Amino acid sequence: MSDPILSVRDLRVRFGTKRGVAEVVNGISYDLHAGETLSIVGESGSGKSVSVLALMRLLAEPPAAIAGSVLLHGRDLLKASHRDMRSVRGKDLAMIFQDPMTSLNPVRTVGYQLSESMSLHLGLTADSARRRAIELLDMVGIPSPDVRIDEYPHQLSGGMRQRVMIAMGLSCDPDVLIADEPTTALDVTTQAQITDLVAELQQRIGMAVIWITHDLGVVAGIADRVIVMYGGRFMEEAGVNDLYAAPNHPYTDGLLGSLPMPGADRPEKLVTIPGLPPDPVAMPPGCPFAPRCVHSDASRCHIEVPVFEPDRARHLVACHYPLQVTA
């Protein structure tokens, strides 16, 4: 196995707030090779946005307070400085937000916006920006890319914007790219062109897609490997036949169970996580699912916190009382 591109290693993120300190990612470590693709799932809350938005340098600090090491082919992103940083995101690390209505700026043509960064990064003049820009449009998929390319975010629709968007994070080629829940908003046609398109430019390009969502249906499809998030801590990890084949936390096979499968042999209503995720200013004692655990064990679970270490070779969980072993 090669190096990897990004190796992350004890990523912890705090916020300071009123209430006291809100630990919303709490250790983390994880390595992604060239070509993969990492998808981290879970609930809306355990923390993954924000893992992300550390690594990238995009969290005000404070009130956020980030530690723990984000080696980008062995240079710590954490210890770089603002200038430096910005010559790497677009560049070398590339992200699509969640929301493209407010991550473009409703002011500016979707030409100006696409060829800012290139102009930037790679030294394009305008002409040639923006003849990239339209090569680009057209290889996300939109039509008339020349007339597109002097229009507006508010005058495309949501699945060419979020095309705008995968554009944008692919105009400077990057070795990495993040795509936060890139899907959510749109409809499930729209939601399978995107990604199909993000699969076919990768095969393409040869980059490696660290891929954010709660929805494990969309996961099946494009990853190579899941990691499970919750309460800010990773659950379990494996490689995405083996996780779905045989998931061996608690938290991962209730997930499971909550997706609909048309035609299966299930009962009428779907399996659902009784409680809600724990909140970050006053997380619980012991393993952050617990609470809501039907395994639990209340002399250990509530007390002990389970140990999680990152190793590609194995399938990991970080449960005192993983499904598969008490089975």
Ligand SMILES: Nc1ncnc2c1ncn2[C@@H]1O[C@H](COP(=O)(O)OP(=O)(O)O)[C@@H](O)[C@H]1O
Given for the second form:
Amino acid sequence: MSDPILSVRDLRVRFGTKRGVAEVVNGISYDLHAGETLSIVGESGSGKSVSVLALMRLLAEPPAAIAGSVLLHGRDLLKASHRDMRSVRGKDLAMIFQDPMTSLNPVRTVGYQLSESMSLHLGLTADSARRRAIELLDMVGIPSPDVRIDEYPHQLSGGMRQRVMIAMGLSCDPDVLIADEPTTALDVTTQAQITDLVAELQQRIGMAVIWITHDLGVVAGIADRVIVMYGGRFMEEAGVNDLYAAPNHPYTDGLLGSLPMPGADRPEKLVTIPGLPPDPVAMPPGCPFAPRCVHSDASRCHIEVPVFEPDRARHLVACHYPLQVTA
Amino acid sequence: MSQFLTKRILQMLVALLGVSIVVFALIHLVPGDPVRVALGTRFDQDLYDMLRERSGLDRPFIEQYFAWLGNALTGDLGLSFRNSQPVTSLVLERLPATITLAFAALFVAIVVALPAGIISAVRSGKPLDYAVSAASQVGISMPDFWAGVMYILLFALTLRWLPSSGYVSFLESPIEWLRHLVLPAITIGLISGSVITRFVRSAVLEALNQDYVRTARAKGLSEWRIIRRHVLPNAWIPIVTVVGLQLGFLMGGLVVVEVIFAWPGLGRLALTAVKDRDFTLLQGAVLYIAFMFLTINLIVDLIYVRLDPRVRVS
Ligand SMILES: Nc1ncnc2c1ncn2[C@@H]1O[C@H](COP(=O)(O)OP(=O)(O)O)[C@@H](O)[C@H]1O
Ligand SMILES: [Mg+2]
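Let me have the form predicted in complex with the ligand next, following on from the form predicted alone.
Below, the chain from earlier opens the complete complex, with every other chain and molecule after it.
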């Protein structure tokens, strides 16, 4: 396999807070290859957003302290200067966010916000940036883009705004598009449209995508590979079909159990995992999921942090007692 | 837009009408008969009756008001009760000095408040922020008359850099005009500036914490560009409102400062009119001050519409 575009090694993020040190990301490692779509899934509060904001270096340091390495084409972003980081953001790594209602500047036109990174990174003149902005709006499925370009965000629906955000993310042909729960704030129909749009653009343009979601249900349509995150750690990593067919981690199993099955007519029977995610200021010493896990035992799970065993290269699980499901 | 403007101008006229009623009522209801005060110790009943009749004071209050209003609508604010000069010309004579001082003070306030507030927000929680906060606290707590007297003591009497009082017209000598303007403008400007600084800081801080700033950072824009192109255009909206309100406050401060610095403005004119029970002059002066205030509000609203596309469309 070719060298990965992005290689994250032992990434750790802590925050100094009034209550103490919050250990939010606790040593995660992954590779992202060209054209691949990787989905990071986990409940709210598991550190997904912080982990990607950290690699974009978009967290204020302090209170954040970031350790590990983030190699983009072999260069460590965590050691890059602020100036170098600015030339990476929006150009090599683009990011779109959860809430399209607040992610766009209310007093700037769509065209202004769309053209900005193109004039910055591609050196386009105002005219050519505008022309390309109209093309991009067309590409993300916005009707009459030559009119919409001069509108303000409040004149667009949530779905349209997220399309604008996507157009903005793609404007400089990034190697990696990071989408942090881009559909969470949208209604179900729009969610599907946005997911399809990104999947289709990904096919056409060939950038790699990191798709973050708390909903394992939306992953199937878009991801090649899935990482399940919990308490700032990776619990399981597998190809999307493997993961659905044979979840090895009790947490993944729990997440899948809380999904409505296609055709299920009794949604009230959904199993949800009892308990709450761990408090990052008081991380349990062993497996972060142990306090909620029905399979955990006092001798190992609550003491020793399980890690990925490198032997099963395509399907990794961080659990002392993985489920013996055979696909 | 023109509909908006029509609506606002109508509102303004209604407000002016309200002001005129209140002022008229206050003047006529407060104790102190203007004619009696004017006559002073040389009281004479016949003269008193004649003067009351001539100035219309013997007629019922409502009738007096409508007579005055009718004339005011044609631009005639009557004659000064004290020295029989037309009120309009007395007021207009003083207007340039007041407007000059108001704008100079506002200029000082803005020149101080914008950079201080922005830096304070950008460096929030750092020593510079604390220094700015402390300085603006001092500015806010300073009474205007005290500050004015202190500046006179320091810059005029001790250091002898600037004149302590008076006014020179710009046409006569631009340099002297400026030298006379500095201390009164700074007296009001620094106090207003301190208040505005706080609002600028919180408006910028508020905008800095918005999601769209994170979006802008994710594009790779430099911090300074983000502040100029994304943060400030949003922060202007609350800032302009506060500056408009401050102008009202600032005009209140004008009376005190005009007196301290012997500045021949409307505020001092109004104060003299109060002392002399020159009710016609006072009515005229207050009406002009209200008119200026409302005009400023109108301008602020128009700027507001320019700044916020959400208001513009709806
Ligand atoms: N600036 C911060 N200071 C302290 N704690 C933070 C900060 N940002 C995020 N956290 C904590 O990190 C944890 C993970 O947050 P986040 O990455 O947003 O979760 P997710 O995106 O998976 O829902 C949460 O418990 C949150 O409270
Ligand atoms: Mg999140």
